[in-house]
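A lone chain, given as structure tokens: the form predicted alone.
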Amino acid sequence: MNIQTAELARAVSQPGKRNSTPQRWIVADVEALFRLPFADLLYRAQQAHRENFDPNAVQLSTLLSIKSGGCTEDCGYCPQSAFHSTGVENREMLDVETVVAAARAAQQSGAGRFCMGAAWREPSDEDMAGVVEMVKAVRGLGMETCATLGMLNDAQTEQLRAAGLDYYNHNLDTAPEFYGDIISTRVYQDRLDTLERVRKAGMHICSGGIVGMGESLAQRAGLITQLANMDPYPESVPINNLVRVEGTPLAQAEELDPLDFVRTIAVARITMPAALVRLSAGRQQMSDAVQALCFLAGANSIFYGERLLTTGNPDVEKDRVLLDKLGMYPM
């Protein structure tokens, strides 16, 4: 790295709070923090997050799949797209009921928040009525609440609103450049104009991306910048790791180092220091080590469970033993 790019790199890592003015970020800058010397990104992501959290709270959301299967979307990730045979099945959405047991299970087991998934492009009126009781039930429970459900219109983010959902999941995905690649069935307006209703219905927004599908260094700058721009940024940022599923276009993408990724958890820290950055899917695949480099880096969210929808993740028992070897605790 020369040394024009180093002091760049210094000039724009300095973490700030929320309530200060948001910065603007341009993909060169987020890039010359992703080429700092590992050490020294490290360091500078645990200096944001300690300004902004307990170093050692995780918060431990389980995510349920309420409606598996048939989406009419072609996300080139996705097993549960009808364009692709990977065996997913196309369910029903699960009954009220079914979905309670699971949340008061997650709860007993830890997680603070519970989170409903569910594979359609859009919710029909019908599917409304139903995760409308979905999320008044859970929130009975104590727990906070998060859907993540496609494009939403105006009406039904205030549906959500009133029925108490606390977060509303929807990622960009990748950076705008490289979208086309990998979804042609929607463009990145649409995402972005859903979150814009989230947010001005009143909900926290939870937004992120999925890395390891093939995008350039570059690429992977310009999903961050994306999300660091938004105003304000997310309160909830996964963070995933390509799961390549059998049956999917990008099944035999080239894996990504783990050291990248961790960079990119350390990049997600430093230019959005009072979010919550989720280690997201892709975990079941990484060692302890690797866990554990991620949460220096300024991880400080899991998703909590066997089941990250359709795809594995590891043991609540397995999560524990790692969380207290690092002697980590929930929020």
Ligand code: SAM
The other form holds:
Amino acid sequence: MNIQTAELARAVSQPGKRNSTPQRWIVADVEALFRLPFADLLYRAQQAHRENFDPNAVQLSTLLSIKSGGCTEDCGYCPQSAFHSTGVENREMLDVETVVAAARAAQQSGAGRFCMGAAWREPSDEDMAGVVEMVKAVRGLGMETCATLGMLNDAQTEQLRAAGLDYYNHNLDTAPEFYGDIISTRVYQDRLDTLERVRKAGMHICSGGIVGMGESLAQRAGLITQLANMDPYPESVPINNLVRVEGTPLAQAEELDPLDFVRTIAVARITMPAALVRLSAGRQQMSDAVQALCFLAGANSIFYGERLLTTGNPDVEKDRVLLDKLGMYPM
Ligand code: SAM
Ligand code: DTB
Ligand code: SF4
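Output the form predicted together with the ligand next; the form predicted alone has already been displayed.
Once more the chain from above appears, this time first in line as the rest of the complex follows.
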């Protein structure tokens, strides 16, 4: 296996040089990283992690679904798509007071970032007015703000920037060539276009994907390659393990080997050394040991709070015990 390419050598010897010449990855080299012996892979990931971060610090983000269900997109993994019968209730947008109360509670529990998620293909202008108020109010608490609202046009992007939004989450989700197997109501380029608008407006990007959807190793490498080749690459990279929800087309997907999940985290860390790599959906189904391996592989962010959007996440108390056992602390 040829892993001694100039690019690989540079990635390991010069992590953190993200603002110099952007590095172009090719899928074959990223796939080669995935195929490294596990110990070698984790060693490289730890080098990159330690050169850029305190390896014992973890960033805590709390999610709130500000509008749930009834989404007009057909994403095969998502319990909130109107195309699937999953029992998720359709709920209109929450009011600002409810959102601020949830953000305050998250802050008191130790979260530093509050992410507001909506089951929209794209927000309407009326929706935007409410979201702008939420962003301003949550920012007023002194928390970092993140929103994930679907596709944005130029005017909406500008509204979010003016409101002071710190991060916009918009996942590439999988490799371009696998995308059409998972979603038919939009195309990959739509995602790239929104990300480009967010970047041009000067906001930070949170973008990652989902593994365990039946993608091949080359496709998993393809997702990471797409993310790592963004110029600059995202500041936050959520790696989600598919939560298999009854009623979605992917409910019966074969479970990913947990070690392959850990490998994905490690490859994200090596290729995007200065990003926050978030061990995202799927933690509730993961043992403490696998989560610990993810931290060893360079994960340094988690969703914190007992709900993701519509599915469960470990209780705050359980996470406190885990982080404590590992000698880890909030960033
Ligand atoms: N509607 C907006 C969008 O799709 O960009 C924002 C909300 S959407 C629920 C945010 C992300 O949640 C998706 O891009 C996907 O990565 C993740 N997600 C949704 N369902 C999931 C599942 N069952 N397992 C893991 N991740 C999931
Ligand atoms: C991300 O990458 N994962 C989060 C957040 N960004 C918005 C969402 C996970 C959703 C899991 C399924 C659910 O709870 O509905
Ligand atoms: Fe809608 Fe987002 Fe779910 Fe896709 S992932 S169905 S866009 S809420």
